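As structure tokens, one chain now follows by itself in the form predicted alone.
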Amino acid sequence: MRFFEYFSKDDMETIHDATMTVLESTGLDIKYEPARDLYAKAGCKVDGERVYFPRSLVETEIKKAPSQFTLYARDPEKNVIIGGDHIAFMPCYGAPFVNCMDKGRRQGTLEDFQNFAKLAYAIPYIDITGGMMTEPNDIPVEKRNAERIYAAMTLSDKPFMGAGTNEVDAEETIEMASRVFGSREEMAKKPPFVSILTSLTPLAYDDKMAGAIMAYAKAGMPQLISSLSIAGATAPVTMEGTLVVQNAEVLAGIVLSQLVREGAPVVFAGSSSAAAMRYGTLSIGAPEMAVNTAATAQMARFYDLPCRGGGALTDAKQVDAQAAYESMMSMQMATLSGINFVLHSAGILEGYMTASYEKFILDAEICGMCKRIKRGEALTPEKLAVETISQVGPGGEFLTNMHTFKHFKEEIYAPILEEKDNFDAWTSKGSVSMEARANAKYKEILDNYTPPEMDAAVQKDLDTYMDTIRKG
């Protein structure tokens, strides 16, 4: 399908030039000494923690990253291509709280994380199981990454997201995955997971993120190199200025990955938005977030890289009309602008703070709709249906025509939740709200959940590893 483009080609060149000026003359603070050493060896000027990037180095290194790559699932039918005209949806990420109609808002637990992994596995519109869908606050911090990765690999056979926390957790993720997907060498050829590493905006990387970028790149594991710059707070108030800051941060991280391992797969990941100036808080439900999504997609194509942006994003505190219109705005822009990797596609409330069970289901419906739009159309004689139109003629009907019976299941999107019945029928069924329907649906999915099979020897080896973590 054609992509919506917010800026012109000349605009892209202008933004790129401005970014190169910032990288060369202002530079970034890199808190991790091994990363600074690698930059210096490659020709960057280093002054204390400040690193200045020659334009020629940046433009050379980013060309080494692949324009497309595949994530390999336990079930090969669920492999996911990242890049090109492909779009992949994955759930909420990073929420310390969860919410549902029955228990209200509360701290996330390991059981909640496991439930979201099961929902992501069961819903066909979710392509990747997810990463830290909610924080399992009921277990010690040092054990959380292992439990999350274990759940993602055993409760689902889709690709998953690895640790986005630090170098130690990155190495743990790689080690655990190698017990399921083969040696590190095999995984470098067929990576089963992707991780997200983020800049310390404005214009910095801390030791945790830089260390993890280097660890994943060394192993050949794909990663989202991401920036969340906030217009009016951690970036200029203009969206153009924010885009320059985001661009500089992302490109610096991509350069680091390529200096560690040429050809390491990366995703150009923008998640910048604007501050709600009246409150001084991040607003992810703002139209500026959608603007940044479109611009991120264009910049990624400019560099011939896969891109991340969008999601079912909202600042709403509950599943309401605000949550609906902000989420669909963001998801639709991601779909139409050509985003390849849509994080936070299901469940997010309250500006990344809360993962909602009901919204997870409602957002999955949005994912299904967006996939239908993204699919596009094929102008074949069968689909143009000129002969069928002639057969039916003026005043006829197509509902009982064989052409309709032949194609309707593929042509017409079948919602999992939407209420399409007439008012009287809806009333007779109890006038059930959409949130209540979503509540019932997520419980139905969890009640009927059956885990995917795993090789017994692999399961035993993984369980043995987990025993050492849990007892340690």
Second form
Protein chains: 2
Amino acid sequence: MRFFEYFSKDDMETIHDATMTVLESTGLDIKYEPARDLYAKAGCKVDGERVYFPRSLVETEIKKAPSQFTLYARDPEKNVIIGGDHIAFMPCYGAPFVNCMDKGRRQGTLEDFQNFAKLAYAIPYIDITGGMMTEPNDIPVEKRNAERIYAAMTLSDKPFMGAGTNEVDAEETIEMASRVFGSREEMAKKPPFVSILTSLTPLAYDDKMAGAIMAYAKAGMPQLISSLSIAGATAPVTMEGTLVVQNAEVLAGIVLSQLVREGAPVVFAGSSSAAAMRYGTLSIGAPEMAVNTAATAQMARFYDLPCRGGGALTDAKQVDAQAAYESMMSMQMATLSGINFVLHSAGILEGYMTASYEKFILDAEICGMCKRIKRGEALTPEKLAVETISQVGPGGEFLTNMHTFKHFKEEIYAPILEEKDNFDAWTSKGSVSMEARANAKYKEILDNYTPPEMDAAVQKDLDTYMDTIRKG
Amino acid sequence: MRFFEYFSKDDMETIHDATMTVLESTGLDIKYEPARDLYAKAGCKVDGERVYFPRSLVETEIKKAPSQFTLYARDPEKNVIIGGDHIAFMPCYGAPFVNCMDKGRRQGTLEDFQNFAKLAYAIPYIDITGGMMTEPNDIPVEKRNAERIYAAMTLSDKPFMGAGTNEVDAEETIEMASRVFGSREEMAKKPPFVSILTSLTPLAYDDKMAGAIMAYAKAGMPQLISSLSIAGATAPVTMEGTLVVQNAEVLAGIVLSQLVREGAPVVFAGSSSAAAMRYGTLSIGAPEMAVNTAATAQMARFYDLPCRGGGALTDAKQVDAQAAYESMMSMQMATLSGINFVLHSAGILEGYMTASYEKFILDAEICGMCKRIKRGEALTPEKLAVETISQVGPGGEFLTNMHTFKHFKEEIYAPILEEKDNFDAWTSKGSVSMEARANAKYKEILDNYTPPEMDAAVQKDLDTYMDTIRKG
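Alongside the form predicted alone that was just displayed, please also present the structure of the form predicted together with a further copy of the same chain.
In what comes next, the whole complex appears, and the chain from above leads the way.
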């Protein structure tokens, strides 16, 4: 499959030029002195918090970041390449609430987080275990990061996401991971996790995010450097203008990472969308979000960087038709455009507010369908099947043909939530909706869950660490 | 926006070559003697019903069909160009059943057909009034075509769809349309309707379809020449092999049309998908359908012909999450791939079996979102808004900026089913699902419906025709 190119190459140059003008003339507010010092040392003009970026500096620094890197899993078969023509799906992130059909909407707990980690481990279409799939509100704030990282590393053997909160949590994540994955030096070579750091849109970085970017870059740990600009609120109401703001923010962050450590792995991450103008709030289920996803993928390719965008994103409050068509829109656009890292690939409802169990399963289905499309077709004689067509001939049937028997398993996507019956059969089974099927499926997965094996000494070391945290 | 190219140009050549081999060596069964005679006269080898197509004949004849044409509406502002980089959305077609929240699933009636025609007229994202949106089961079979065509021409002033049933209905459609749109000669220059004719897959045409293709071609009326091959049932289980079967069927039909009348307007129409292997039935919500849609668009461009594909297609039995994500998948793929004519853009449930009122509205929303994406972005200084970004600066807000006020209406898509509230506001309004909102919306549209004006003499002439039919 070839990637969708929404814009022309000339368009990319135009957006780049506009971005350079903004970085040079308008600049960004960087609310963290060590970062400003670093920018100044590299040749940026600094005036109070405001930093102005020379075009040549930006263009030079972003070239130093690698065009792809690998995330190393506890199970090496689950290593994930970020970049090139690869795509990786990662569940929801940062939702304060959870929702399921049985208990309704409520504050997320550590148990919910653990359940989502188990689902991410068990579902083959999810490539990376989440890092903050929901907020564990029943745990004291200062202990949440440790609990999340512990759960992500023990309940799953896929790569995971580290803290995207601040420098202290970043350090703790690195420390905890080193007990499982080896020394800091080893992890810089074979990073097991990735974190997300975001600008303070428009055109700023706060102290926490700038601090965490520097900490992760120093350690050589990969990070998504992300902007969520809102057309009509934190950026111009045009998607063209919003692209410029997003681009300026992401590039400023990437420059910071490279000034700390040349070659630090980063992901060009855009998740900008439009405001719902009647409410003045962010809409992540808008078609403008799909436009931004396509543009983000192209912009990152223009800079030869891995990219993050898209996701199973919706403004819907329940797992209804709106939730589904909005989610498919951005997921399919991410897939076709060549997004490498799809954050929020499963579970999101109400514009990042809620992680839903049923939506998690539905979205995993969408991940599977998108992977089938992306796989592409192989125009070999066996696949083109001209000989088989000749054998069967006009008016014949292929269902019982050996060619069908030989290939059907790998050729036709098998849905997680099989629902292809006819109406009468479906009715006779109780007219079960997709949401109810998803409800049954997530329970089935959790009931059958068994944790991946972990070396006993490593487990003990980690448990000792957690004992200290939990007692502290 | 540039079009998505799933395959490379070499891939297109490979599929074309395989198709030519099938047409030359395996051939098609053409169950209509006048068609076989025409093929034979043009140089095809004919053996019983079997027709073998020389490669040079196929390649020569398909070049004679126009690369685009216009459908002329009663209201000239609603003329629709079919081809080039245009897209046109058309509602569901051929569903024997209808469904709505109030009455459930039941056999379609003429009133249902009329209601769908009114919705198609009223909703701006629908470009063409349907031709067989549901079967009017309460009308005697022999009178159904006249009632449908009458409703489509009087209740809406958009282009419409003619009979795709047989030669007699094709003739009746041309006759009825001539009372509104002028003589047959005038209509051949300015066609007001398009019809769909389908192969008898695999690799055959029955007498009705071949007869109708010849009748429409003779009259110079546009037609979709369509194949619905099913991977694993009527075609090889691989999408590559299914493409070859689809391609052979469509090209054989197009050759027939051009042999009848050189330059007769046709649309290269593919809607092949995969079997749901567990049931051995067609699945139209499969990711393989999206692959076929992309391939169909590219194949038609390869032949420089307008194309039909995609649609708001689903296997779901109700307007749930499955219905929505499957529909968005094929609609967005059609949009990005450059499909020109999207049949079944609104209303379909259960794999073509049912036309749903609520789904019609939801799908119209998807049409609107797809049109927003397809519109593309204009990288003008005003849209890039570098000056506005500079004015607002880091930490500022754009909501109250004059640039936002000036552009928001055309920049940000305004949903038909506005649902961007926060959770508490949504709950306080009764937690209304998207399906229920769609239910209210279709009733609102029908309640506010007023028919487009029609010349009194034309109306009288048509009514006289219908009186004869109804009494007959």
